[in-house]
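Presented as structure tokens, the chain that follows is alone, the form predicted on its own.
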Amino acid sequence: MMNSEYLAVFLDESQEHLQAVNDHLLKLEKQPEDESIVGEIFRSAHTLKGMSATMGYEDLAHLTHNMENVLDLIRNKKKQATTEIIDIMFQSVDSLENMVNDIASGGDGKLDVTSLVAELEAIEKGSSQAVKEAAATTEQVDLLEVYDEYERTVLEESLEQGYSVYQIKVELDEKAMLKAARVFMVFDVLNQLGDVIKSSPATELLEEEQFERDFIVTVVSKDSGEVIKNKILKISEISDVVVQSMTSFVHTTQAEDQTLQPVQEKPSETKQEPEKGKDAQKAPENNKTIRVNIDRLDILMNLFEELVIDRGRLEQISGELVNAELTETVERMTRTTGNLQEIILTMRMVPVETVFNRFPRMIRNLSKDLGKQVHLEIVGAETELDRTIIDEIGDPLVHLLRNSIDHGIETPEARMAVGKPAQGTVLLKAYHSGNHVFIEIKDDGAGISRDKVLNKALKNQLITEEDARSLTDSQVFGLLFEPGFSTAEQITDISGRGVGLDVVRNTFESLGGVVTVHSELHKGSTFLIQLPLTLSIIDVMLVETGGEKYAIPLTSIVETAIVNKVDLFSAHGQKVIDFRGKVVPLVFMRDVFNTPVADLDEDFYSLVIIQKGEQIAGLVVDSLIGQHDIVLKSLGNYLTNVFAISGATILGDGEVALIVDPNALIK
């Protein structure tokens, strides 16, 4: 019978291999000649097949077996990795993911994959449309060519720069009258697509029409063999074109006078070296890591949180008793628990890569559906965040990326009409700064029209005409996060209903984060998300109001201040102060939480200046207590919607302090 321990390992490794297949299929689509990528996909599929068969999941093993057959043909250059074939491979991966998810949720992993298997078998037998198209560019012929050392160097450097190498045999129609003119036209097309490295016969002989009907040209190009073939065939009086990839040949280290051999004989030599190198690099890492169930880390974290509470209690007792020996012991324990805290928090850190990995595939599919060309650039995928936060940010990021593609990036025609490249770029960037992680989604699309947002906000009565004149760009774009707000002229399956951005903001704010928008019309938009590193143990400023203690997260505090009552002004019925040249509205905590008034005759106010994005406000409290590490505790299921309170904590003296959510206090 199946051991549940083995099942957990199977699920973990299956998801890793499926993610690897996804990633490498995307790379293969861009670099169809790179055999090392095919090798990586093959290896993951093969491992997945073996594990599935061992665990008794026959449908999973059957589908991966058929994928493996197609990959084997690509690896041996009998098929080319066309977009059509890669599409079917992606569909297979989707089905595999569904089966694995079903197993993870307690199912038997069974799924009807008959049609997919039939598609894969059709590719294997060469009877599918995808195969026919692939065959058009992978026809194997004995194209013979000899390269000297200089030519070989040029080819090698071209490959390093991302070009592919093709040997092309062009056959003229037997009735062609002006053969030299046809040759010139072929060379003209090839020079537009890349660079001609060599021809046989030599160009002088071709110009003098000293050849029969066919000639061979070696070309380096970034276009696919299929594109090159189709463009040459558009020239009249060309009867046949055979394009053969020579990339694998160039990778080998042939002698100077060696004659070309059919390309399928080379892969076994070229693919093994990088595999060995990668294995050698990965081996030490595997020996230094172990898999730990996240539940165990959660238990460890909970126990440590209790330790932090006890530490606070000990520090308070030590301060009250004034015993040198006790103080020294407590200080030593504080240092040790501080180091322990750092280690435990580090153990919970996960690279944002685990979330970002799913986006390239999504962008690819979305671009195809919308008829747009989009390049997704990911920077800083190794940036780490607490596992709790990682689990929550996936869906909001999906929403922002879909908005960027749907509303931001223009169609290729529209982009070219305004002088932009046909392909738009979306930058997804993550980086650390202080105690925060920033995630940036930036596109070079059409940008957001400030006027359109303002008009919509006025129409929806979100703002007044007076507000419209005084709002900054950031405040105007912030209106996009209002519930039901949308400037889209058309509602699509992807976006446009105004449902979602408010949920995106609420999700990030519930994590203690802030999302802001910057945009320039016709140049693009940037959504910047600021997130805390961790949620469990946070630094706070303890304050007191109405005899009760509150904790305000340091991440939201700009500074603290004491101001005289005479420095307060009134504007639009609101108390404000002039703080470092800025008019800052005041929020009285005793009014917000309806606490007893402590002292009406006080001459000074204690202020905590808090910020939300570019907005700041002054929180008026009775007194400032000081900075502390606290453990964030939930208020439980019965108190889920308490205004401006995000949780509670237990202080060193056993008293409970509520944790203020500054984002809710700044409108």
Second form
Amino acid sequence: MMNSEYLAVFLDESQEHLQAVNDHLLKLEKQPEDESIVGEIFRSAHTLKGMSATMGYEDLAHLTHNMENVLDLIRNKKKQATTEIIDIMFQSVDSLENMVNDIASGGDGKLDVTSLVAELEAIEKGSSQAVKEAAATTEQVDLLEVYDEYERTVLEESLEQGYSVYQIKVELDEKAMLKAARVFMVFDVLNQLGDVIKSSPATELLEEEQFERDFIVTVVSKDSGEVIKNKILKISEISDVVVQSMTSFVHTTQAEDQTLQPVQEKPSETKQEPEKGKDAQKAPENNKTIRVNIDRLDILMNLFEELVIDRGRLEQISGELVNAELTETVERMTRTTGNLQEIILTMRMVPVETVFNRFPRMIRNLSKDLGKQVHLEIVGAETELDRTIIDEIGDPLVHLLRNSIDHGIETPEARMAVGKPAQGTVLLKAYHSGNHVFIEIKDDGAGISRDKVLNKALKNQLITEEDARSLTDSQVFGLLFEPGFSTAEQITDISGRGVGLDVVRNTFESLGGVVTVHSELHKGSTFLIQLPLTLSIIDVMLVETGGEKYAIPLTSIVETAIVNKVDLFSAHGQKVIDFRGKVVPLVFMRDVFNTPVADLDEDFYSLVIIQKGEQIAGLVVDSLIGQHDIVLKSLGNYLTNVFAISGATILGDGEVALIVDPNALIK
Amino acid sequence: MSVEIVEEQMKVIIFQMHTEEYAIKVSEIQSIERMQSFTRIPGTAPFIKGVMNLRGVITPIIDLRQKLGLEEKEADETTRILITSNEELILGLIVDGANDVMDIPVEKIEPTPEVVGGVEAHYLDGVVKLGSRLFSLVNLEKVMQD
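Show the form predicted in complex with the partner chain, please, because up to now only the form predicted on its own has appeared in this conversation.
Once more the chain from above appears, this time first in line as the rest of the complex follows.
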């Protein structure tokens, strides 16, 4: 496709605008009278239309065009934003999303939109005539532009030097598809004839096609108005040009002895010029952020990882050489790289909002489908997480939310019967704590029945009768995440298809996260997800066992300890210790990893107490080396499914150490 | 648009294992490294020797002798690691010594006899006889696959 280099931008922006339309439609449903919301939706739809037309996606453009018409009616108070209209709008947005996704995955973005278009047109009909008239009157633009002092000075000096100043209103053809391109051509022509001093809307908006059909430019030129008009009219898809010669400017100030701005020849340069005008107050805000391709951030991260590895090497060398100056320099470098690390990591942080913002819409549809009344409350949407984690958590969260509504929240009747408000509440909350981000999904629904879970687990032979009696509540609820478990008595297409919470748990665990459930019968359930802030640089405890070094992620470590051999007990052939009043099973790393060096005969064991959810175990190692920041690296595609190893890292001495996956060591 | 182009010559790296000489296309080899220390990976097949740090990249190393069904040999001065990589993975192959780059005429490649010096024919693409020397062409794709 010829526009392939713009495709990424197109997709990015389309998704943003679709999201904006979604959000605002939801708001509009609650406040149908609010014109500013309609305006927002209109703007997004309009931009979408322009972009998709430029890119040649006609179905997209066609549908957005019709949406725009209906929105225009609402905006001009010719129509009420009724639920029916909003429903059709939502359906249209769905279709648009499908098309954009299709384009993203390499498709041509074609979709049969005729029925939706017909529905939109049906709404539009009847009042459309009136609208056109109304639109025509609103489009009567006052040709008198407002200039700021700087612009006035330039214009007046131009007049003094024998130039003419024109205000030109250019109207594009109704069917003009490539509006930005036409604008560019107009500017090109104008820049050949003279200088563009100002345009309204501002050039950046024109480039983004954020205008209806016409725009006004102020030009200084030595040519006559007639020449300019004819030249512009030669550009195709221009329907009308009005040129007005100007001789005075509102509230003239004393012209100072200044030379005229040098003639700018490149259109791109002149284009920046008008920004100084009307949008001056808007511009600084725009300059505060830039869009950076995520790939670049990944490269930066990779380079930084190399640096962290070299830092480790330097630390080791300086430790060996014991040179005060070297040590000092290395320490300073460690501090600087520490700061650098923080900055790079923050740069990769994205607010969870990007995931959360699609949920209100989903909940709306879902509760309608299920005949339930659900209010979704989102707290902490600004909480930030690493981009790589953000990309992964969407689907599992959707699953948990669906679960809450399908199995948690009761029907309005059932709720009234037990004295709860008819509308159920689902709280989606994100917050930081230490090195983790927590995401909580809490509903005030029926809660989980311990007995039901136990019965199901017994039936599926996940546990024995014996277990059933001794399990704690949280252990019982943990069974929900076992493969093949589903408590729904009826299978709906929303959840309860057997593929379920185990997949959710696996996804979170693969991200280094932990999921836990708390529930109180008749009061509701809470799913708590703990996620690491970032994936690639982690804190580990380095240990040595059988002559080999291993790294254990600090997130799974409860504490370390040294125990005397005589304190070991044997239960069912399993070595255990009594640790802080708890019986802790021991896992010998030498045995698990079959290390080559023979057993050391010592009186004491070094223990690393690890935990997975509620369960803990003691990992027996030869010695504890210490805590380190390491760069997590994958073992690559050749070595897949290595038991209890989640990756590798390069140590300060250049050697590779394997990273232990403690989750695999606790049964 | 793909037209079958018959290459006249094929550039290969010649390396030794046991008493035989083998060849791998130069284009498939990223670099040749001296033997260096690596980290054992517990619970993997015996021919997987471990992973090493190749300029910041964690690179799995396999013993090509063992992989092809030859007996093991202690590493010595001439032992080399051939690094091969494609889009999906990177892999290091331990061989006895890599000493030559040659052009071999493509039409001289003959089908592999059932067993060449005890090596499973499965991993070979064919044999080439040049003068008094016989080279077995290693099929890297198959080696990397299983």
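Here, rigid core means the biggest group of C-alpha atoms that superpose within 1.5 Å across both forms. Remember, predicted model here, so these are calculated numbers, not experimental data. Positions refer to the first chain, counted from 1.
Residue 648 shows a C-alpha shift below 2 Å between the two forms [criterion: core-superposed Cα displacement of 2 Å]. With the core held fixed, residue 571 shows a CA shift of 2 Å or greater between the two forms.
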